[in-house]
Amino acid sequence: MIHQQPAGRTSNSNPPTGSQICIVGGGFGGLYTALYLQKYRHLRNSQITLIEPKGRFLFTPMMYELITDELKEWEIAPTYSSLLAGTNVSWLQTRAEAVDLQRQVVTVTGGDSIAYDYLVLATGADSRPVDIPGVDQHTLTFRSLDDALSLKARLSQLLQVQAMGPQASAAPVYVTVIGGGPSGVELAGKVSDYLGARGQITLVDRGATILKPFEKGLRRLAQQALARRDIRVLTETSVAAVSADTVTIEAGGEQQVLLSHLTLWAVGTQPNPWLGEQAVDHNEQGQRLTRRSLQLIDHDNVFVLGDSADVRGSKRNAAPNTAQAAYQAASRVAANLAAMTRGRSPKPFNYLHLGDMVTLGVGDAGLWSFGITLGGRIAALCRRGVYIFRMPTRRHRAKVARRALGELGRAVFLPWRKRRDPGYES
């Protein structure tokens, strides 16, 4: 169902209740907006659109359980459609592809028009094109669920192959994740132990250090869950090319090719292009400016939140580009929505660095929290849950924390039974 309002509606002073909220993007900063708004009584009347082309929403955070089948498809990537059922969301499958912010409309693709009083533009970031051979032809990313499956895929792939070999049981899968960030080491980790004795992990950066914006507590727990996965770490070394079976690697000014079966690429983003038929502020990555309320600056009914804004905080330092910040700006936004119907001002969006988390292989992971660093399996328990309370509504998260329950129970009550009874079988 298409919403529309005469197209010459300029102004927004004093709007009625019942206003027309248009969301373009389905990510942390889209979706969690659309379920903040629920909260609101008064916005229960309102028309709220998401448009979104993808048909689940992705915890992204937790996509590296997926390759070690720690987690299930429908535990990380629920659908839209189960997502908003019983609010007054209307989700549109289908890609914005044009935004008019004199006339207040968004052109979606086959040419239909959604008119708005208000807009979220939460249309996030994808990989940056490097001018590197090979890289587009060569490498995986990993930022979509088909990114995670097709990883999976060619990891089973690989140990069936070398399987049959003539030397099977010395012949190593090779793999080399470009990028010492914390999706690149998330990465390496998982890999590891998917292929176990068989791999043979490479993870180069560019950098001095892996993780370098975390805490030194949390990058010594990396180095030393990489350490413990033989995992070879390249620092200060760049990638000057990419093959089918290889990587060219350069350090100090000499080159080395490495032979790599599986190539993974998780370095760096950029914003999605901008929609607007009329030109905006932004900064050098593209990400558009914003007020600290997150509203577009010079447009003071959109909003914009998430990897394509810049958000500022009270002393001109910068959100992160994060699941976390994109969360608690979703909520902000909810909330001026909310005040701005009301004839209320807006508020300004403060972020709060609640810690860092990775993943560092099955059932290990580090914590950082206001100065408290953990690791291990109390850590991996801990963000496990943290993660399940930040899932998108109740209903979802109890499924899953039902089933997370459940394989906690057996992993304590079957081997205090089997000691117990050693002829016991689960």
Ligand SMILES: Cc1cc2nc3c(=O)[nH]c(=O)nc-3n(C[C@H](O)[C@H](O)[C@H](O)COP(=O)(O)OP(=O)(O)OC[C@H]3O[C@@H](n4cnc5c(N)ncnc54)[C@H](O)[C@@H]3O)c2cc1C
Contents of the next structure:
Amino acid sequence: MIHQQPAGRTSNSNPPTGSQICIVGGGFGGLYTALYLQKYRHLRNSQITLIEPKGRFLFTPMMYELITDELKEWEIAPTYSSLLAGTNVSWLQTRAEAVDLQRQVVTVTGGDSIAYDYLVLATGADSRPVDIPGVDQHTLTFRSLDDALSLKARLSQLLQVQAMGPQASAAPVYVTVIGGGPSGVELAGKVSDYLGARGQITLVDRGATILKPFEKGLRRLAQQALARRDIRVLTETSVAAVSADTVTIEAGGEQQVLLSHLTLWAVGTQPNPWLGEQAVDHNEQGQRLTRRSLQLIDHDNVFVLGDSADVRGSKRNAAPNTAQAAYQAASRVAANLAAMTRGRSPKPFNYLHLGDMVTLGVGDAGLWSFGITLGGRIAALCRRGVYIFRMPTRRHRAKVARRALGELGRAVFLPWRKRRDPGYES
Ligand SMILES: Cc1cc2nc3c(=O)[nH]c(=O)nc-3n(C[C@H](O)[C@H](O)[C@H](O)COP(=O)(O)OP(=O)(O)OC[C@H]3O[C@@H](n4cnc5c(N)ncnc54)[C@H](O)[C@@H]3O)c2cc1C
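Show the form predicted in complex with the named molecule, please, because up to now only the form predicted on its own has appeared in this conversation.
First the chain shown before, then all remaining chains and molecules of the complex.
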């Protein structure tokens, strides 16, 4: 069993006397469970361990803003050590390699093991591998902080290289975004705004429409935003192959080769592999089946949530694979853990769909919530406000909100000041 403090471990000052709670995965499901557990006084002396190999949490819904410099890395990717400071959560910066449900032990990289009374598994999902020639070698994904930084570096490089070409400044940069779900649409808008008039963006989706699961008004707003940016949208079109500078597409039985200096892959995910030594029930995608209380079927002391879980029970409550569902589930897991450690019964998780929001370029967004659809700058402001409110910890929210308010103040004050005094320099 583990006793020493590995690098990257935040320590808690109270010796543990209560239950040992082990959380695997520090994303929306795992980190938010650890933070929600702080609300329960009787758990203050529990040993809560968070196993997460990355150094920084990633607020994925706002990753797109890194491309256009609307947000800074520290805002959407705060370090775990800063987020967990002052809590009773010990962060182990390592990977969980195996879980033994019978012995109640998690083994981490290097062979150390952590015993638990309660286990929370929130290991998330990753891109689903596909069998299309060239996709692995010639496309960029957009799921991690490294992906966002690589994309930005590649876009800047493309602008420089193309500017040195035979037609110099007029040379267009061709980008193909594959996948017309929220991620593909949001990427297309931001990449277009980054490249400006030089960008020639094509969005490809094999379905009949983009943003299929979204409400009609929101889809229309997105289509208009893409049209304003001259982004070509090809629906009912599939991808047959990708090379370093082309994408071969297929529609109506005909193939066509598109020039593409950069191809972005925004299609399909699959849950990260099950870590258990014993097999458990799962669905076709590999998501682990849980009861409505989010407890693993046949294992009362194990909770699974987020993208790697499939909550069984009434269809009405089925939770989608979103951050919104994961942090709602985290609140329920924390409440159920608090109840069970007091000998009470866990309660079912009821997912409440609060709405959908998409960024549609710089200073533009679309949102739908409880029958109301909003677009443009006002939607962009609301989206930013809602996401700041959803960020982890009060301290981090306050830091991000201060910068947003400062920016808003400058956006309002500067034009007013310049109108009064045309010689005014900011
Ligand atoms: C670019 C992008 C934009 C998105 N935008 C939105 C949005 O606007 N709205 C929305 O609701 N959702 C959005 N999502 C989806 C949302 O991010 C996920 O649904 C959510 O993160 C799922 O939470 P999770 O806890 O299951 O997984 P994650 O948040 O992915 O966390 C999983 C964590 O587990 C860790 N992990 C994995 N394996 C191990 C292991 N063996 N040991 C230890 N740790 C491990 C990983 O490092 C990771 O930190 C977006 C996703 C992406 C990629």
